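Shown next as structure tokens: one chain only, the form predicted alone.
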Amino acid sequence: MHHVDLAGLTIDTRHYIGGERVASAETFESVSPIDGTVLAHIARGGAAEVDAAVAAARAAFPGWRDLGPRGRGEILHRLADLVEANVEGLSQLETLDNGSLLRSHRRGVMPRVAMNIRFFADWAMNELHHPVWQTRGHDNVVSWDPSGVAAIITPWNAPLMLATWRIGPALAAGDTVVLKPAEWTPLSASYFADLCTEAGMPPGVFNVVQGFGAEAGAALVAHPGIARIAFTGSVPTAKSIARAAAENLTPVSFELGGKSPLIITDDADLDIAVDIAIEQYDNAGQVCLSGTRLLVHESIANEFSARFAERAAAIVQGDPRDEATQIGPQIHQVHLDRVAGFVERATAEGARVVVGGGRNDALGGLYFSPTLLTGAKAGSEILTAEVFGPVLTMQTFSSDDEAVEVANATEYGLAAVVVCGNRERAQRITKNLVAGTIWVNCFFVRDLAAPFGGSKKSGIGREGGVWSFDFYADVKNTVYAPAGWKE
């Protein structure tokens, strides 16, 4: 049985290679974090399936390249239209598979999937150019040439949205794609492949190989037929991918973890500060950008802590399909145990629980209560390692310089948030914060034209707007002489 009916959609559980469905001898289970239901048995790929997918992508590459930005754009716009027509089904499917809020998928995440595709298709058609300039009378003409096959490996916390954040620009740039979705959340990628067929995408342009990182993922990133590797996930996995990529000198784009600070100054608007701090529990804390380290000026720490605790205690946790739910479950038992372990070790080392502190016993299952810890020792694990759950810490500071020093006291540099009552003061604070994205008196405002990525161990490279095409394409400069023309 290679099909399963879920959320009003029929999902094919086989790989998608060269426009065809391909089975594997072995399968693995996709389990819903909502209630532990086995949703499907998914084809488990390895080196053989990866070889077939890369071969299909390489064969399809010249034709896709030669369509040009407009020819590709027509197909990508049809694909975006199909995503928009299927927002409800995709939202329900993704919620079943990864436990994120259904209302968030409906209102934001799935519309963003369509936008990821449409935006980069339009950028390739309308924005991808550089003014010609002259060197001693010679014209310099810059072009962005398709580079080949892009391997894209994506995480489970926003599966289809984060996949299309990479698929969109790769396909718009003229590359063909082999996607390896996270094994905990493979379903939306499979349905997306059917939409690619429906949109009229040529066979082999987009391929999906399902499976585990150590099998399918490892084979994919080590493949000599790959021109680019884009990965979103953890630092340890990125290191192993980088080692494999080094063998073939394959360029990589890594979006990795975070331990982002949220700095609240003594002149901050406390209403804004509390609102933004509560937002860091979004998606049950399973967001790489989350400002999980609250750094609060000592003079307002007590008032902030009291107001935050009152709001956090009122958060509605439960079934993500319920419109009233604000926080759903963790993705998997392995992940829940990992999150719980961080909190248990922190409290054993002297950190104090202000809110939450453990599993939500009233709900059981994979639900972890929104948690705030204070009093952790500087340099301790809870202040330096990414938890990736609904666990925040609070530290105090007495000067802006100290706030910046504490904010930067981590090997990560993905994002930062500053809540401050004076723009010039905020500018002084942000100047030396090490982060790829900083939000001031706001959070999660994202423009697809903006550069996105991490500093330090939070990543390699930037994507978004022209930066995406700088990665997925081969940037070329052609120099034309002023003389020698016969017509």
Ligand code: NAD
Given for the second form:
Amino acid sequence: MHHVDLAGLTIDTRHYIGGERVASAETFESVSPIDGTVLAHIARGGAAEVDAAVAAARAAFPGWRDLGPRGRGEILHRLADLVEANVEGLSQLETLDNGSLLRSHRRGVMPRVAMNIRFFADWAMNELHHPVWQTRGHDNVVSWDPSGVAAIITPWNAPLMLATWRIGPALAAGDTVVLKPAEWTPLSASYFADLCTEAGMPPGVFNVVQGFGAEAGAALVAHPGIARIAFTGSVPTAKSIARAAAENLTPVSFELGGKSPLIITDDADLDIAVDIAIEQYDNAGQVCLSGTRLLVHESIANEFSARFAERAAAIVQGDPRDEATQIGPQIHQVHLDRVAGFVERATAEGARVVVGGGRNDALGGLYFSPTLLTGAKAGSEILTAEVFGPVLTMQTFSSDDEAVEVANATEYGLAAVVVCGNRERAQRITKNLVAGTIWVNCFFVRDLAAPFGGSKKSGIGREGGVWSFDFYADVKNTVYAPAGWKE
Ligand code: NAD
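Next up, the form predicted together with nicotinamide-adenine-dinucleotide. The previous block was the form predicted alone.
Up next: the whole complex, starting with the chain shown before.
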């Protein structure tokens, strides 16, 4: 009744609170975007389940805090080992639930899930040095004290990867966690909870409340018992969470949407440029960091777009479990309709379709063809709003200054990509771009030690390396006088 067998794993569909499984009176369906199969009926939590989970996390906090980085690290490494031992099952499960490529999960995403846990456990043990310096003979000693319960709310586009990117540092920092996964992709978090039990994590250190944003999510972020809110998702949701957080002055870390530019200068290596541009369709365009606005120097625009269109037309779209597939389905009918609506409005306003342009009728279901639009009006919706689907736009520029100006002309500032043949020129361009991450002649190279986050409406705060600990911990300075010591 409360279990379902999927991908060779047994998934418990209830919440995970205080190390126990807890049911709710109501459930919701988890549907596979691959073919519409109902995969499971998941417990639909609300304020009562959130209260119980926060209470369990608060009760577990002193013990987890007092284990220290080494004690916690042992458990976290066992957890990472278990993720690694379950890469195949987790990959298949995540593909069923969110439609991303199975081979990406196997080779990249799930190993990274393990690394999200291992890396921050190691950082807490080895890299978090407590700086000491002197002021008129007084010692300043800085420490990162665990802060309490971290509420973590995550989206559906890379469910377990994005959850563990927050859970890893939060637990390593000594906080306990209540996770509310996205309602379109609840399954991997549920299985991950079992791995926490198996790793010997004390009950209540990690908790999962399943359910909808307006119910479980809203109750969690408004809870006075939480110390931190780490949210990954959209700007409208972030605004509502910020309002709830204001009531308790709960610190927030927001990783939000993007509308990132991909600038291609006239001296760029076009092979690299086309490769990188095609990569922007990865995960069927459902990637916050995607450089969806191609800004191409006018002198190479024709050649670039011809070469790009040829490559885009050859992209293999289909079942994400097939090894040959490059692009799978959109996550949900609601989302597909939203993506299609953006393209319909843009073309009605005069944008021209270079490639794709609509649903993939040959495949049916939730498949949207990789699309490139040109000729969109400056300032129009398609050039400013996040589509979050396999839809790119192309604009041309005649000077680097113009490219930078157009690149910065959105309310977002998550990432930017520059393809350029000259390093000094690239430096001049990147200097004036407003973005949390910029890639030059590359894309998606991510180091967990590097700061990650968004400028402008793309986020608040940075995580990665010490920046994560700065957020999850209470950073404290203790000043010791040179006098007054009796021994
Ligand atoms: P979303 O904002 O709709 O939902 C995200 C999560 O918030 C879900 O778990 C949802 O249930 C919850 N939620 C919704 N309303 C809530 C409320 N009132 N209170 C508390 N929680 C609530 O976003 P989505 O559609 O799931 O994800 C797509 C968005 O996420 C895109 O904008 C994308 O760019 C962004 N994203 C950003 C990053 C990043 O690192 N910057 C990474 C991935 C996705």
